[in-house]
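This document opens with one chain alone, in structure tokens, the form predicted on its own.
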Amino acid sequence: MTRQPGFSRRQVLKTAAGVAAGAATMNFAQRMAQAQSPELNMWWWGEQELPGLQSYVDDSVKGYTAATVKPMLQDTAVVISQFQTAAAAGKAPDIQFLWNGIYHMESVWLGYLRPLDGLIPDDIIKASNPTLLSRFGGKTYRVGWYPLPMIWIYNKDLFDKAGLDADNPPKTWDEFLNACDKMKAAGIAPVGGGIQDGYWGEWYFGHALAQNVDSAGEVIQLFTGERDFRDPKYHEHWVKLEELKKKDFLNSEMPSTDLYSGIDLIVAGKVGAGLSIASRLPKDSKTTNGRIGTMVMPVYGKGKLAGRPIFDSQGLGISAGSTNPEAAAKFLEYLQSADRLKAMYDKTGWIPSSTNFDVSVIEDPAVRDMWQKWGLSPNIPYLSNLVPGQFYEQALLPTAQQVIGGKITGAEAGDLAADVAKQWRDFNPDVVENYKKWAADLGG
């Protein structure tokens, strides 16, 4: 899951009336269709990441005429809680936006999400992209929606200043240090952006640990006691951010800087290289008139997972409690329609996440090839999405804060990962017993 600002309150109740208003405008034909179909309730996510995106859920519940679909838009802090709570009291909605991995998974292992096997057909969930995390006893429990690919972005113009190839970035990591010093000696910073709010350290924990890894079941299997994140094969990415500090690669700002702040560094010329997310491409790209380039994670370890594209995607599942749960599948397979993920690219600028939307409306030719490498070819999926809530706050987040401000050393930060992995363990056996279970759908 990407996080980004919750919206308040008041942005929920601008939803309900907007559908409100919208509804008013339906034809008598309309009105008279869902009057005699099945009612679904859909509680959704995405305007506060994707604006445009209210626009896009308005029209295609306006124009469903094979069931009365009602949505709402719920706040950031309690996407899950609040399904969850619904869910226990016997109140969920139908139809329920879904992160990622264990944001989701969690719901899974409590009875609360339906698997679409059996109610969607198999192609379409497959076109969908869930992506593996989604999968869990053999069964998969949402449909993709909106795709989330994570990339490493950099700036042509200072590639250019330093005398690199800008149409080829490094894909090594010795490629990479050497572009990082000959950024360094033409003045400019070369890799960064900002973690004062300690993101920038989850989405490099998902980039760099996947080099010394074989499938996303080896991760998991860190945090059921295992593997151990003491094996330098398990810590060697916070070794590399370590070389990346004692070199003077990384922006001086970046420690009071938070993460979006940080790519806005990019774009604006001030730093050579750093993280990103796909969603934001076609914007930077057309601020800087295309001179935003994409890479992978340049490759220094020697897992399976090494030097692949990372892709996540933002999902909708159908609730366990839901008592028209064909009804609800025939609405997930409607936004998996040709129209609706055309019309989803026209409201929100954005790509759906199904493979079967029809990349030829796609302008910019950096949005078009970053969509053939990241969505279209064999891919990885995001592995922060795999950590466990009490080790994503005590150890994933400080550990990059605290090896980018030379407060422990990347060998260091391999110790605390582990003992925070332990004491979740021991807390935690219900849960770690269902994570060794799901490593079995991940490849563990």
Contents of the next structure:
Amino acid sequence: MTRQPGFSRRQVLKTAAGVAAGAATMNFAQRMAQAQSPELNMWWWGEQELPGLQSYVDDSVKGYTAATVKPMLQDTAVVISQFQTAAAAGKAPDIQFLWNGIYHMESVWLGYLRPLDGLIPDDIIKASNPTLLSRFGGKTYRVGWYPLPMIWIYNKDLFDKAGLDADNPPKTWDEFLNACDKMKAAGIAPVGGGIQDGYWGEWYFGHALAQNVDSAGEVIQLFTGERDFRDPKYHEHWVKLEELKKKDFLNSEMPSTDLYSGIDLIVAGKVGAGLSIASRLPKDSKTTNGRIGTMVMPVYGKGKLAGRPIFDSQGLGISAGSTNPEAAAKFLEYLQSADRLKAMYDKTGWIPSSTNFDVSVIEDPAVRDMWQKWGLSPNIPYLSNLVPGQFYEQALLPTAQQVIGGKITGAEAGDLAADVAKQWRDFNPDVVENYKKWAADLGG
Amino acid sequence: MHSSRITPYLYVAPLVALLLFVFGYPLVRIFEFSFKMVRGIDGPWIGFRNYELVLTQSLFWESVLHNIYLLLAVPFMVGWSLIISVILYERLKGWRLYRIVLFLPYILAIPIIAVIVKKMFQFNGPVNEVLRWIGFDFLALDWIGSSDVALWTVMLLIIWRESALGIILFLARLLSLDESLIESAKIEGANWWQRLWFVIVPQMKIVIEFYIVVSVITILSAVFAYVFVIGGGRGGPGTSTMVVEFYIFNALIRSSLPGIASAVSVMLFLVSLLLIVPLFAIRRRANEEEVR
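Cool, the form predicted on its own is there; where's the form predicted in complex with the partner chain?
In what comes next, the whole complex appears, and the chain from above leads the way.
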């Protein structure tokens, strides 16, 4: 009898046993590896505003051996909603990118975020400057990632042309109006930018409302109803904007120009001064050969926060649903190591949010000086991050546009803001209570 | 046989189930959310409170008013489409090329068109530069930066783009008309306007009605992209280009108020439904006429 070609029953059994043993061994090895190297999901955002961050994240993840980190870049429109939906379904990532203030505080109130106290050493959290707006109930929910100092900039060449001292920008409102007069006389649009997309109004509010308040908590009370935008000191910033409009100091194309194109006008020498964000400074300074100066908003108010540099930071937090918060905390701690801070600067050309960052590597003196003043000196948080979404859309952005468009006065802007704040309370009775508690953390 | 009666229903059942899941389930949830104060993905039942809040808010009514203003575009769209399609129908030299050029806006994505238009209509942009150059300074308006003008700029853009559909629809109908009627009118001495008004338009009544209903629905519930780009992503300047769709978007995405967004969506849905009913009636009538 001839044997059929192929496997004998014994061979099949031996092979199957071998495969099963191999699979079991691999499974065991995998489980051991997982036990030793936990898996972390990280949903992040930022490449959109800080090109190079993707490369930095990839590099950081690759070089981290204590856990397997799976990063996922999120779209701007869904950063908050996607996280909240996932958290509600019990599928939130371990690490989540968090904008400051109300943009993550709602998730705190919904119980989707875990306090970082006790997970990450206090000195590291403090050095990262997540700012006061990350605190609720005495606990901190974010670690700073990269900073966004809010600045005023001016074109030094245009200051020279107008006979102004380009190394000593105006410090008071009167000095500023005087400088605007001189620029206007020299044929220069003194101040402005672009407000077509509305964001300029948000930045202006953050700078200018600070002039008449003593704490961030006081701003929250404007929304909870304990204070009122109709009080002149709380809408004086819009009256000052009206003053700039009436004196014809604002650039004529401001209403039809968007925010960043408006900043480009200052860099291009078409507008004297205006609002900007420090992450633009390295590029703008380079473009103008160091002829962009930085300053805080000229002071007119009497509040304790007036004339202080404004500091904001993007941050990262740990979800309440994370099954391994300790491992997530270790990764966030790793991102704050000296090596990673340097790597962020190398990959993005921008400073990481840490007072431990070695500033000697910053070559541009304008950037270095800015960081000394805004990042390493006493600063205040960015108050626009306290504004509820409804107020932001229906009052904060429209009022500035309408004042600049000459449709309403500064005082009428205060009335509109008070009305919308009341509507917000009617629409969100449950959130008002959380805001009141939050005010206590912010010195209200 | 009994089984044969239910067999067709069994065949369509999977598709019906799929449609119910894809369209029916979200619709039911939107109705449900409109009666809840939703936080995150759910919330407590609050009856008609969301409707009450929305209906007493001036911004909502301002948004409705802006939609109504935009409806003024419909007669212009119909008139413009009709005139252009008749001119093309008369086969002036190069009409095929003109037809493509006129339809081009309709196949381009709205954001692309709107971004280009936005650049063109900036205060110191090409349109105003040309107007100033030819001495029409008084017409060099702040097209997108002024709250008095921005909504009309949106309307101009809508007329320009949405008319392309009208032109193609009307031209298709014209090409199927009996030319002998038009020729007879010409021989009888009817001028261009008379031929248009007394011969062509009556024969195109159904397609014109269809286009009007489609345009009204578009303006009530599909102008988001126009407003988003021209209004600076905010329905601005101020709230001058805020429309109902944008109100819903802001409530849902930017104000974290899914309950409010749902209440307005329900109202918009019901209004659109009221308009879809005559659309179906028109289509039925058209089918009946075709059969005759």
